[in-house]
There are 2 protein chains.
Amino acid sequence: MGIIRKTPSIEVLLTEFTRNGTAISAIELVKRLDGKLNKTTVYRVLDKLEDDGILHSFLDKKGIKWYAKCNSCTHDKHFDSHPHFQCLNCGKVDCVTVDVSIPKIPNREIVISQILIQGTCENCIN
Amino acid sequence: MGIIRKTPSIEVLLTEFTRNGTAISAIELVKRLDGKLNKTTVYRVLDKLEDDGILHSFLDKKGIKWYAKCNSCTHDKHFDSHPHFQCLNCGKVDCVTVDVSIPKIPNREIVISQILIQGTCENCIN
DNA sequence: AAATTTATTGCAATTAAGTTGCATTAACAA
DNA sequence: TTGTTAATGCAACTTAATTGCAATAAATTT
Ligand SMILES: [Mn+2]
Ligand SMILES: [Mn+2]
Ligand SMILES: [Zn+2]
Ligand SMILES: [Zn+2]
């Protein structure tokens, strides 16, 4: 069930997203929250977010979830499905739009494919 | 650090890998040799395994961890990046050959690409 | 505008995978 | 056989995330 009711919560929560692009893990949307919103609000407000389409969520290599702005999906066609990338140094992760294709694998139905890239982000290469 | 002593929980836990080819969860595991090895021990030795390059590990959707064995990989030599499969129907999770090629991405160096693709195991296809 | 309905929120408690500290045990080299 | 110290078991801890429940407040109805 997504979201019904428009309130400060998800007001506050989708202005966190619409201030840059990147990805943000759902602690760090607690502690920059903290005070503002009750950690609780903060991981349901996320779940219906991404329930109506309008966040998709991933985890990185530690298991931490994180969340980005969906492009175009909507309730029934929740699409997102492309890289991201974790920068090793500085931590940033954000959607990637290349494309990757997976090939097919013998007697097995392929469903879903979540790729995590790891390495040096614009900001840090150099 | 890797092993230093050959010890009963060591060979306990190889043998769960020697028996089928696939990947089995830490948490699996723990379940398993519950009463036969304590969870820390579990725990510690899968990670010193992995260390020697005798098994390898990755997060599944839910970031949970998984070991499975490598291939021809040693303590200096730790390369065993290649796509995982879970099932969505049984849960059963292994390591797939195949070959996926992640795209160069402008001002970013890639270090390392972890790739899980989900669908319907070859048990469970029919 | 007031009353009503019920989605949303905050708070405290809980869950569960995984980790840590420490005393005890046992591998193995001397 | 003895000494060194890696490995183990146990309890306590950590931490991201979830749950139950009473209080609050959107939004619909009267
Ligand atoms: Mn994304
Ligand atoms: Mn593998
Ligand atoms: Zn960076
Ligand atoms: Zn299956």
Contents of the next structure:
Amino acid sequence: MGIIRKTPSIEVLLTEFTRNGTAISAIELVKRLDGKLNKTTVYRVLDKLEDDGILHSFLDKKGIKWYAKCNSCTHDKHFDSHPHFQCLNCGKVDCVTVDVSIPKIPNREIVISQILIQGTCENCIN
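Return the structure block for the form predicted alone; the form predicted in complex with a further copy of the same chain was the one displayed.
Just the single chain follows, nothing else.
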């Protein structure tokens, strides 16, 4: 992957994704890391990790940017063309490992596609 130097800021931020295992909103990361990293650093590191193929981002129904760990992406290409599921009860958001076929559109080149599925998660359903 693209990170050459693992700075303390990068380590702190990556720990949040390792500990949680689900997607985390940028707003939530800023709150969690208050006192450890300032807001500007959080956003700068998120951008770097996304550019390096470590994280991918997507928007929720309110337009808030969320981040999740990538699987086999590189700094050259993201392969995270999968849907994300947002629970309407608890707000949890995670990656869904199902195959989704993005159709080819004549005379267009698709660079990014985002699919957000909303409903009730496994914890809230029980």
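Positions refer to the first chain, counted from 1. Think of the rigid core as the biggest set of C-alphas that the two forms share within 1.5 Å after superposition. Note that this is a predicted model, so its numbers are computed, not measured.
Residue 101: CA moves 2 Å or more between the two forms after rigid-core fitting. Taking 2 Å as the criterion, residue 118 does not count as shifted between the two forms: its C-alpha moves by less than this amount when the rigid core is aligned.
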